[in-house]
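This document opens with one chain alone, in structure tokens, the form predicted alone.
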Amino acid sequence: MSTHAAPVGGPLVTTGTRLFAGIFGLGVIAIAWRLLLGLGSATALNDGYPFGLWIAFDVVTGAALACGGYAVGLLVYILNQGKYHPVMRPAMVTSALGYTLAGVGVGLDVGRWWSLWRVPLFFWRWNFNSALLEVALCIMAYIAVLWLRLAPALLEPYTSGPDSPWRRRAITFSRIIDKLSVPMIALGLVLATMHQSSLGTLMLLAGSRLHILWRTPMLPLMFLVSSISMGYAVVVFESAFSSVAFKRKPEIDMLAGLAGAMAPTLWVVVLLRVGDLAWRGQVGALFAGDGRAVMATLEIVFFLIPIVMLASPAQRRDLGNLVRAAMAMIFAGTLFRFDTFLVAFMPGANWSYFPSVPETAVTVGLVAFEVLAYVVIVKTFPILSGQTLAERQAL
């Protein structure tokens, strides 16, 4: 069986796609609806809640989300742990294809949302005191650090054949990325962290009307650390589900590897998140019995329950329990950062927020158009390794 990354194969139109496709086409509609007749009619946002379920979920969480080539390439380019190096090139396609959207999240939620180009570009305007410019130029820098990583892999079949321009351009640009790859690694990791702690940071800013609860200086540390894990839980949940859509064979070893580094930063996470609560005298505001210390209790206890179900090897190569544990990850994370942008944020009284159809459509039409993509990626071009659609058939 080849151990070389190889396209999937098989037909692109299939049952599910149309499906994905279909619930893109109405988020195509949700996005028109925003775009041509403004927030204001499209979202339920209001003067209290500034950031909805575009920010929270597609922006703050997504990014989260897409943190697996981030968390990957810690262990590949920093930890020398190359044994990690097949999963890399899913991983990327995963965060490459989450940060895309989760600058059309960012973009949807500006008001002037036609006047972004200039964010990078008129430099003698930035507020250098904003915390939302660093989330901004971070993310648009990691999205095409992301892309350019992965275009040799995009490239590679038309990179042999018969002699033509267009081949010859496609090695010349695959050459030069392999060159500056060292350079453009480091990058995509000074990028990732500061922008996944700046998110944490962006909160703080709100001081007293977030939640005591939250309201603390190692928020942008646990959010950083939290992203890590759920960087791993992705790439454990895409790894399984490509095995499973694919029939492919499962990469166990692999796999409980990368769940035995997912558990030590769950444990960073809970210790941070308790100690910090204990340090700050706020252990007691978890037993204050309303919806604010439920929901924070829910996160310790989701942060908990993965590292109960891998707290072995034999528990740790169990391919059901590595999904049902990332699973539990991925949801301690977004209840985090839900928690963190919209439950603990206390605008005042008269203020209340819950997402609007066309808001929610065009999140579900975002997440569909990902998933769809990435079959495309993986079906066309040679993102995963193991068994070809041909090796299949022979068999």
Given for the second form:
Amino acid sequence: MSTHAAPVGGPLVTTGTRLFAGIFGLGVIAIAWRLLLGLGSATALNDGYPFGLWIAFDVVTGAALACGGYAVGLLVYILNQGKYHPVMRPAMVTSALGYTLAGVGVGLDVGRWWSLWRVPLFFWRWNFNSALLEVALCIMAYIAVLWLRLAPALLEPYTSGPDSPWRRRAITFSRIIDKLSVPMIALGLVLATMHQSSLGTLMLLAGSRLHILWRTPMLPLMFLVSSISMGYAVVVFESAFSSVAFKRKPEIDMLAGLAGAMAPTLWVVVLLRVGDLAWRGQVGALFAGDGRAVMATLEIVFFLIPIVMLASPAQRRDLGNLVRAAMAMIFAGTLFRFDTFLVAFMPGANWSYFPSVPETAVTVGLVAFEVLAYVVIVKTFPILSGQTLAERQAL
Amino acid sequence: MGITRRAAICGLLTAGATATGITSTSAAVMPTPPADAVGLLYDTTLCIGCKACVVACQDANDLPRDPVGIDARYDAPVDLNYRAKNVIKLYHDGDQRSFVKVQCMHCIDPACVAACMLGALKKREFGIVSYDVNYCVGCRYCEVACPYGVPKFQWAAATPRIVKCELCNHRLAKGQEPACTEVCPRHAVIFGKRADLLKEAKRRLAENPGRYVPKIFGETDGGGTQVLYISHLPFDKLGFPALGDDPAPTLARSVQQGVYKGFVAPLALYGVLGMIAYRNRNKAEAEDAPHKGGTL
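Starting from the form predicted alone, produce the coordinates for the form predicted together with the partner chain.
All chains and molecules follow, beginning with the one already shown.
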């Protein structure tokens, strides 16, 4: 079916891409600020809150939002739902871009970024007790797997071009990647399972300094399942975005199906969250009346909202409702991650943190770059499928 | 379809078990200190808060001064930071008060070491938690992990490092004792082998039971530390965390090790997912021509 995928075409320079390029430009200035003057100057990070916006959003939430490839991959390749195959390529593009930018986020966040190359290479120094090491290695490997799997699609304009020795090499390379698709699919799914759960292990090392509402060995499983929900939500959002931005017919059957697949994962998250609190005898902490209790309650409420919004088949076929539910889902997963990494962390009353202007500019700039890169890629390469130009013009 | 779906659900359950690690979470075993473990013993009843140790520490470790107050005229770090590896704090409990010396506790099973990706922070000679900048990427996970909030980061530097007490290991190598114990005029903080210091602490508690609360902080707290404290006020009034006896990294490590022991679970998951994906593809190719060949 992916053979039906075709470039969207059209001009790359539009009002929209100019706007996103401008926002990204501001981010580049903030990145230069951070690299030249250091973290203390560019960010509001401090010794009480050594992890801030970049870790909580760019890396941890960013990786979960980039789970579209993982979530749809599980459906297509494992649950054998071949009808979702057409959304596999766009989902993988958002995954590859999202993970790459999460990697950029790490590179900007670590103080000694120029020594980061040692992490994958100095294997004799690896500390396997460190969940962070595992996250780092898995994400690096996953970025490589995602781009390799996308390579045939990105090489397609070239491989279908005029004959040359390089063209033949590109064709051979694409064939090898296609031959290796099953081991690569399995590797990608394992890597995503590993690091999405380990992102939930990270804050458990804070031990007594992590609030009791979040201090549970179930945190990795809750991170894993909610990342799948977020993956579906992003695919729904991305597809709706494409249909509006490129004036395509929305793939409503597919999106309704994805919304149906999303609902059980949401239920699992809510039941795990509430069940875990009950099992640990901490339900009372939800009603303590303090800020953290309110935030934990909001988390649960926001995971319930998309369940209600997607309850009936009619609701799942209403595009506007689908997009709103997807946004609620994305917000719920984001809130869960911000809570775990920032709200639940208790370094002491004399510490506080709120992201600085350049810190925020970097985060917003990287998101703008992601949107920009997505638009450029789907206009240039055969990613989106289902409609020819003529069909779109007839719309 | 039926068999495949069943296999798929099995695969996802494996993934779930992989993620929780609850199947093999073992109870923590009390760690034993290294045979050559050295440490400090600090006695709140002897400290007069002169802060000679603070200045001696800055000198011995080539740390810049940390002036505070009006016109920054007062050289007194208010907390541990990248310019202060050792500070004296004052705590109140009702109308009673106590000074407390704060520096790295040199845990027997440290959370910062569990956090560190390439072992830049590691227990080296004498059980001292020491820092090797060559293996540090500046991720600051050690700062998140430490239950005492000890490791600090050079925020102002473009090439930052982690700063923490390394028990003057450069002085120990020359046969000297740590700067803080050397200058202490009242021997409120003393240096020695951990076993000897523990014995000394127990002796003081036994000889003056009314003078101290009946506890040696660090004997078992957080799995035990190489820096020990005895006090006339309860430790929870002196800024010490209530950690229990399990080592600080126990929860995170039991999850991590439970999941990744021998790397069996990820390999099993890979095998199961690979098999299902392979069967699904073959079936799709047999049933459905468009799936043939270059599928993503």
